[in-house]
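Take a look at this one chain, the form predicted on its own, written out in structure tokens.
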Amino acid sequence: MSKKRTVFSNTEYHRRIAKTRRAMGDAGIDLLFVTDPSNQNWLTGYDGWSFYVHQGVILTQDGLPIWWGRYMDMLGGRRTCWMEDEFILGYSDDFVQSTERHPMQDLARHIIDLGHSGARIGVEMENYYYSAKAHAVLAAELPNATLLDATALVNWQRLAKSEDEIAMIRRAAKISEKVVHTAIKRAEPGMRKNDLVADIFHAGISGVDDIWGDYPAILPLTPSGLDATAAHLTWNGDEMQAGEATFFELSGCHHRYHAPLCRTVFLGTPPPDMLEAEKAQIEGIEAGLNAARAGNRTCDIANAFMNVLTKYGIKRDGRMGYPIGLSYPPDWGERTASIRTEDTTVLEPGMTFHFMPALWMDTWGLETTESILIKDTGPAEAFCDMPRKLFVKP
């Protein structure tokens, strides 16, 4: 057996090391620790549940990475990181949710031992996983060194796609495929929420063909009625109701690749102010995906979308996408650029967006939306094959 099982090949992963250097010496950063889940996973292939407790990657200037963590977890970085196990660090237990000693003692020790006590060190300031209390500490064991923010930093050199990663995403939006027809296909009145989630779950999991599902970094979201006038909520166990509109916001995941994909189904009859916003909406679609042109900017996109809304009378504020691609929870998105009105980022071939212009009404909701991809030349390609409409079920 095999003693990795690492998803890229080495070379993909220099390739992304090197984009990652540049822009360090950019921003004048000698030593970089990266604690995104999904940043570690980009640089060194290191996949686990295990970021609820501190763990990282400190990248130099030259070498490889070494990704630290809880000693348990290192085990795990010894199956799924391309490097050496040299190059994968373990940290004892007693440091874990310890109130005598903190693991960014033992992360300040490794530094020193690198030669880097006195480095200007980009650590990922604005992040979920990295803490006020991981900071200070980090800083008192570092009394010499220049702590930078390095914020998105790894995020932003993940924004245009390898072709390798294009074709993860493909293979996410098979199973993404897959949940939504579920979804669309079981709900019915009567039918109770968590039994119509619990049937999403097993169709993202079990995947589609060779393609195993993934957990995605969001959990379903699937509102009725008048929760689907809020953008965010989950499931409960009520029953689907005759007369209510429901979102389904789902993706699959193949390693922890995503293709986030949107419908709506209506049980009943549709309002006529919903069926007129149906059509506004995937007009602006159409007008939004010709805009995504390499070259273009994530505002054109916005722009020809809301040009359209504002012919048919209809308001929308908020940003209508993110890029996509490899993540962890709590997001799918990359939290870089954002496909909205002031955000001037120019597209690349490569570059793989959520276009959502999902509409929040006061009475119902209505969310179709697209993974896409830039290309080289034209408009944007959608990655999942399904019909853009309101579905209907009398």
Contents of the next structure:
Protein chains: 2
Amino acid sequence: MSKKRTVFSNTEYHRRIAKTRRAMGDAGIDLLFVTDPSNQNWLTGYDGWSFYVHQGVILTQDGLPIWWGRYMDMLGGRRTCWMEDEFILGYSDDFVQSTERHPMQDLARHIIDLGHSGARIGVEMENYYYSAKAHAVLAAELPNATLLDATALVNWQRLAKSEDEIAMIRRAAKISEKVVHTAIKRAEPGMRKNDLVADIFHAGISGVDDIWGDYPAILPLTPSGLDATAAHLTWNGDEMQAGEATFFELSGCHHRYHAPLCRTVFLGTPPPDMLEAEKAQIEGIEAGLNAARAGNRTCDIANAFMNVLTKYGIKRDGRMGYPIGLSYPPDWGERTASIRTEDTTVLEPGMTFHFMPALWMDTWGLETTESILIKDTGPAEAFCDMPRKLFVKP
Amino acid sequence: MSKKRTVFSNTEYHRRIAKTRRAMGDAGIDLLFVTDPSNQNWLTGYDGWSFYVHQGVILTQDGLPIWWGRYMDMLGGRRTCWMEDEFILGYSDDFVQSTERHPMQDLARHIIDLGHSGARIGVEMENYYYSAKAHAVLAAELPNATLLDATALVNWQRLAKSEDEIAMIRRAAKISEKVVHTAIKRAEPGMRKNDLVADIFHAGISGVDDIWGDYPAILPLTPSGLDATAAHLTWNGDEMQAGEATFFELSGCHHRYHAPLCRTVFLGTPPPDMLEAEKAQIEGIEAGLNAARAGNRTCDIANAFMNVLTKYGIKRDGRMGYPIGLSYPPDWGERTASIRTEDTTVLEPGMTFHFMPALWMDTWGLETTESILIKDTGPAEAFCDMPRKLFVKP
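Compare with the form predicted on its own: the form predicted in complex with a further copy of the same chain:
Entire complex below, previous chain first.
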């Protein structure tokens, strides 16, 4: 009945759990309740489109992690988690979207049964899938427990990837190359944007040889012209126009691992200020990659890029990258370190980032980005092999 | 600069706001802060893949709604919201994923500036995008305000659709027919599941004639065999097998409106118990549609279906449908009424549901469902035109 679909070895999962337990110990947390679907998957392998109901992983300093979710999703848990069936718990369907009952009442009962009613319990306060209501109910049901904010505690453990994870990102990168290549090749005046996105999806999900395509945590962003000055508009049925730039913010995905890659295409003759910005951006990326070395800090990458921009007289604010790897919608960033001038995270071998020094101007946007790997020595490696330039189609 | 992409007339938005204000008055709410992206869109038109950062709509009893979000997304707000630019507010990028600052500090400042520091403020406590942390910060920043749980207050106003909305769902339904048809036609032994999903995506996003395809709020669910007993597993690169059932849980989407449609395909000769279940399911759906009349209740639909199942000696628990329309990931349900035996919501003309009496058994799953419209008189109308049966491909 219970044919396992687990992705990594048990050794890999035990490594992750040991790392997380050390962080729990440092934070004085007895029991961690993990809501972030990426963190759940990272610790247990759980994978399903079920994060729209309450579910999570219970981890203490002893024994194995427990996956807890809707009764209906226990079967998916048994298939995808590395632990045996007894570590998969389910709550009944009358807790789902009820105004009288809340799933956190069921969770609290399990925590009490586990002997942790008075524990110091870590919860992910700043997470899409841990609602204000869930927190209020859990606190009310566990009056003797102390609830502590453990936001990003697991995420930080994910920052430096294992060899197995890096191999998975390399596979995702093959798909990323294919989708960006498809987008650039198919873009032309008169092409409806949704038809272009249909081709992008087809390329990404069909994948490359045995690297089947999983769904990326962010859908294809492909804005043109004025829309490209607004960072997060999605497509509609409008036709692509001559004289407009379109940026493609895309990622392949394999077993939930991502390698985002952005390129920009211009249909016609780009304005001179855009060509100047292209030069600055490419030179800045090279400087950034060179600064992205083990022992340096995230801000060193940002500063290296900004120094080049300053030389070209271009102004830019904000973040220019974030860690990537395992993820679920609505975001493929890991939400820990940032590549920005104020961030001082020390780079270690195995860390992976989307280095994304996009330029959003008043009338156009220019995105040329790389997913990168921090190496033992030397500059960072770009996961994808794709010419780093503004693609011009006359 | 600010070319509007608004979908509905201002009259339609004013209708929605008037309805919401009445509900706010009934609940004693002075100021409503709306986090649910579907509710934001329904009130203001805002549409963008930016709900992974804090954003929302502020609505009081006076003036126009205000859309508030990340500075970078203000441009998208100006393009997609029906209100003028002065009603679009942004917070600076150093609030984003910061451990020192929180966007709710910026929101609180605006609420104070609007003169509502001591107001009764409604917040959506049970929502993916209103975190436990956001609530804690907002409460701390507004010590004189009273925060009230307004979960689903706007969602309930969305239950009965306007003519314009029904027209949009009809357009989405055309795409739903196409994607389910594509899935059934392409399914065959040896077909890799991800290649099938690639074709489904392509069919859905390319759309039907001028009905361009938007991204559905739930990705294609297409589990086969044992996987089909687990409700929410997503695809991988495995090949489809002879002798297995696969169910397709799919929806077309147009301007964020959905019309979910599920069908099941069997490759080979279905087992007798599945054919018996098929008969019961189809007869039950017909009974349910006939009970889905204005003036009846949601439980009448559920009971009509269950009576047929009982006659066939089939056991089933849980919910069998939910309202649908405008939505964003991770769920296309509206999270208000349910089609279940305990729910007594009175049906009104214009209400739209995904009537989903799926049967998940020990070794197979059978999904045959309809998106339905409650009419002024007579039984409900199915939005899609698709034979209601188990599709068998020998």
